[in-house]
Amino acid sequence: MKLMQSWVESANSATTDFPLNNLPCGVFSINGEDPRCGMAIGDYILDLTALEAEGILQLGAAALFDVPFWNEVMEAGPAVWADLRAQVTAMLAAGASKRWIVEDHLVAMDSARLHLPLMVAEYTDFYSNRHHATNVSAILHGTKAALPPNWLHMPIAYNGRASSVVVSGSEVRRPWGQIKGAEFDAPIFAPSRRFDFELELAAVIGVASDRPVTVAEADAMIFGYVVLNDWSARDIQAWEYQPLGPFQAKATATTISPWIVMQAALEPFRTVTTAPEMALLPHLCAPGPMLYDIALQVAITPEGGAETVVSRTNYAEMSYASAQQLAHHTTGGCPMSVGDLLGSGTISGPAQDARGCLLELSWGGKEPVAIAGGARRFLEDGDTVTLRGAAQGDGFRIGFGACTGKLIAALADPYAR
């Protein structure tokens, strides 16, 4: 596929994360007014919640961008999403004859406050990169390490907390928690001392089901993906996780890209897993292409300070897709809502700089990782952590915008009224 030419010149960058090809979905404000649903075109959002209102944009006898979410779009159903992609991408194009209509209802984006895109019923985070767990397995437990003898028959995960989303650009304030390390006789409790970042990309569920679904039809769900950042406080996970796995060390926050990327955006750049073979029952094996060829990375920026990339790496790397993933979480009849986040888990390639958290890169804090002005083992006060990803088509990329968050100092006394 080809750059689809926009009379909106900024969309026909091969640099821009939003040519016509794109429209991803988000929700913004501009001048402190109420929040309202757009999409993204080059340098631009197009006001849909305006369009709507106006007559312009159609796609029921009910109204779906009255509400400053994605929710009653996603629960419309595929048709629908496809009528909005198709009446969109008209309004837009070349040549389009409404173009006089819309220009009006273009905002600057850098004139805008971006809020996150839809309300987050349930939250789940995965763990299904091979590379990931087994560096991990290797940096906790040295020459004994081995992956969990149940990772390659299913995709292991643990249910997280949807209050903790946040969207890009929040501030994320460092933890206080249970630490014990080899250092203490008892647990303490303090500020956590080994926060980090993890890369992911997370699918956003688009149609219920209340029963077990194939990896077909889980696929059919997927409304479209984020960028996600599962910050991490390493020293509490590692008190804590057993035997039921991380608790308050992921519960700080969890931020996401401001701008959902449909699937059917994504749908040129589906790929093959890149990872060896699974030990897979017939229920999980994807009938086709379920992962995607999107380009990622992770940077860091120290306070006042330049931004150094720290790892690149690519969602092919993964082990599990998301419809796999979304498949086994229905197998117990667990019901999914519209509006689930479903993080991929860390996204680490087999290179040294394609780790997709400091605890990889740093090897468990032993290998310092060399940023603009210093080093890093984990994060420090003041720093901010930006993941970017995108699709690389001919002469066009899809984006989904930077996804940020900065570190801040913890309360000197969490428990002060």
The other form holds:
Protein chains: 2
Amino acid sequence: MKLMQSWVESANSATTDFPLNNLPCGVFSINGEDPRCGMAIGDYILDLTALEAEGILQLGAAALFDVPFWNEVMEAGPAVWADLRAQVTAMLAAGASKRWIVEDHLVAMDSARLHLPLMVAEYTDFYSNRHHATNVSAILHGTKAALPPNWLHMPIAYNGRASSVVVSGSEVRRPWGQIKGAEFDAPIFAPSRRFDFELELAAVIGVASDRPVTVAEADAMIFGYVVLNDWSARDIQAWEYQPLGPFQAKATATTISPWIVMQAALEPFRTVTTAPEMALLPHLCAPGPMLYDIALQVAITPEGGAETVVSRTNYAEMSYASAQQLAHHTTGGCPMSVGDLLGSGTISGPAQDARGCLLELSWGGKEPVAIAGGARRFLEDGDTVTLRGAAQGDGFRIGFGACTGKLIAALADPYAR
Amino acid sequence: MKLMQSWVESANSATTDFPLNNLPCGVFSINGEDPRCGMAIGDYILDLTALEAEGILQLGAAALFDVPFWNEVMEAGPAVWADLRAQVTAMLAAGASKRWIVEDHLVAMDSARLHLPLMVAEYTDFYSNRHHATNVSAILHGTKAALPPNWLHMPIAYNGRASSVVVSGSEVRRPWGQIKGAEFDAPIFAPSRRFDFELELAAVIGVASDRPVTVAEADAMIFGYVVLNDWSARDIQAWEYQPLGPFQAKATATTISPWIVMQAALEPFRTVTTAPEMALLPHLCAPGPMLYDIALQVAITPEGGAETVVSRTNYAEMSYASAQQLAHHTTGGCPMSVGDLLGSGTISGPAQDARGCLLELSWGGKEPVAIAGGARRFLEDGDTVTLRGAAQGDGFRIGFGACTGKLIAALADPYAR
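What's the form predicted in complex with another copy of the chain like, now that we've got the form predicted on its own?
What follows is the entire complex, opening with the chain shown before.
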């Protein structure tokens, strides 16, 4: 697939995340005004709320962009998603006749504040990358390391907290929690000392369902994808997670990229799902390529320092794709809602510098990771973590925009009022 | 505390769940009309939506009952909750001057359909009853039985699925899922054969928070309580729950009572929280009595058969109260929302017939529980499970209304369309 030419010049660059081929979905505001829906194009945001209000963009009888989130568009269904892409592509394509009307509704991205692009209904986090699961097992259990027995048969998951999902750029405060060192009999209540990021991609569910769905049906329910940082307090997690799974360790914040890349924009980058090591039960088998070739990276920038990329991996390293995860999610009859967010789980590659979290990169804190001006076992106050993802086309890239978060110091006393 | 006399005669009975002292919050509809908010009083529902629309009930500038859920009332805050109770108590008290105006807005409960009383924001399920945790450990691990090491230090929990919460009276379909017998190498995909209920009480959060809260602050954030049945597929759970906790085993349905009993109605029944076996960390210590003396029971009624009460227990058997659970929930900075639902975890007592689920009652399926006309290891298709709860006052009771659900057969083929 080739770059689609736009009259927005900055969209024709080989290095922008937002060529005309992409058209990702976001919510923005300027000058403190009410947030509005828009699509990124080069260095600009196309103001869809204004275009719809003026009747230039028409997606049916009811207004879909009069709210500051994309859930109403998602609810309108896949035919509307396709219609939206077609109309906006026509408006922005090189030589578009409507250019003179549309031009007034381009907002410079660097003048805009970006908001959460959707109301997250519920948030689920999976554990579906073989390298990550194997590394974690080895780090926690040493020579007894082995994948959990169910791991090769289903995409393991836990329910997370939708209320903790924040947009890129939000500060993240180091949490307090119960922590128990191996050398002590009882836990203490203290700020986490092993605070970590997790590099993930997450599917945004755009079609509701109240019965089990096949992998093919699940794939058609996905509106798009975001890059996601599942911040994790490893010391809190180690003490709390048996027997019911992670809870407060994952509840501080989950940061997502400001742009939802629609599934349609990723279609040219579909790639085969890794062949499972054991035959999957039929209801989890992928009927075709369900992963995408999306290059991912993590960078750490200390307070006042320079950025260091500490990991480079690819979404194609996943053992289960989002569609398989969603199909599993519905097996017990669990109703799925528009706006549900399904995190892939940490995405690691086979190489040492392709691991998707510090727990793996520093091998449980034993091997510090070099960054400009220092090293990290786990995150330090003031560190900014930046995740980036992009599918590379022929002379263009489909990106998500940076997914950043700065870790700020824990409250001195969480109960001081 | 004595019975408060009402001019609604059926509210003065010693056996109604809904005396004037109670005034629980529900949502109802009649003749297929739009659902409205109401409070139960004896055999009637007081139509608050109509009373507010007519200006008889006034809780401030904005309408709170023009939506079919209680979230807006909760958002209005504790002062409004108290004002509401005061106004409705005055309307319904024996000798009330407004009786002639109010009388027209009583709806016979047996003519009404009851709906979910709130929009559940997120649902968390705890594991905070010592008898239950000890029994489960013994059933699963036999002679190696022991509480998890963290259990005595914190209320263990996992996040559940808000989308699965349904109101009493909803049918529950037996789920399919991955099941692995010890005698097989690989799992099968089949309907659950070990489907169970769990008797719980759940707190409805009425005040939002975005930072850690003390137990006293948490207590003040609770709007009220419901009785809750956390339906559980034990065979699915056994295979999936390691290492990230229960997922599809708990996602089929969670049934709540149709009435939220406000915390104010339960105040006279506060009772001491069981002294913890080990000293809790200060942020989890209860500053006063945080549990309630609420008698609870579970009954099973087979298709076309008679009801058998299979368990009788009490909410006072909990090791951690809802306020302690909520305080723990916020330790890591997890934002809490209006409408969050916090299940207590299964409530068992020390006696054999005080166990809150069939897993315990039948000791892992080994000892069938006698019911009228048969016996149960786990639930059978057609079984109706009814949970009841009530605090017993002097000549009156504060009840939740029955929390019922009928188990219907699994889909023959979940993917047939």
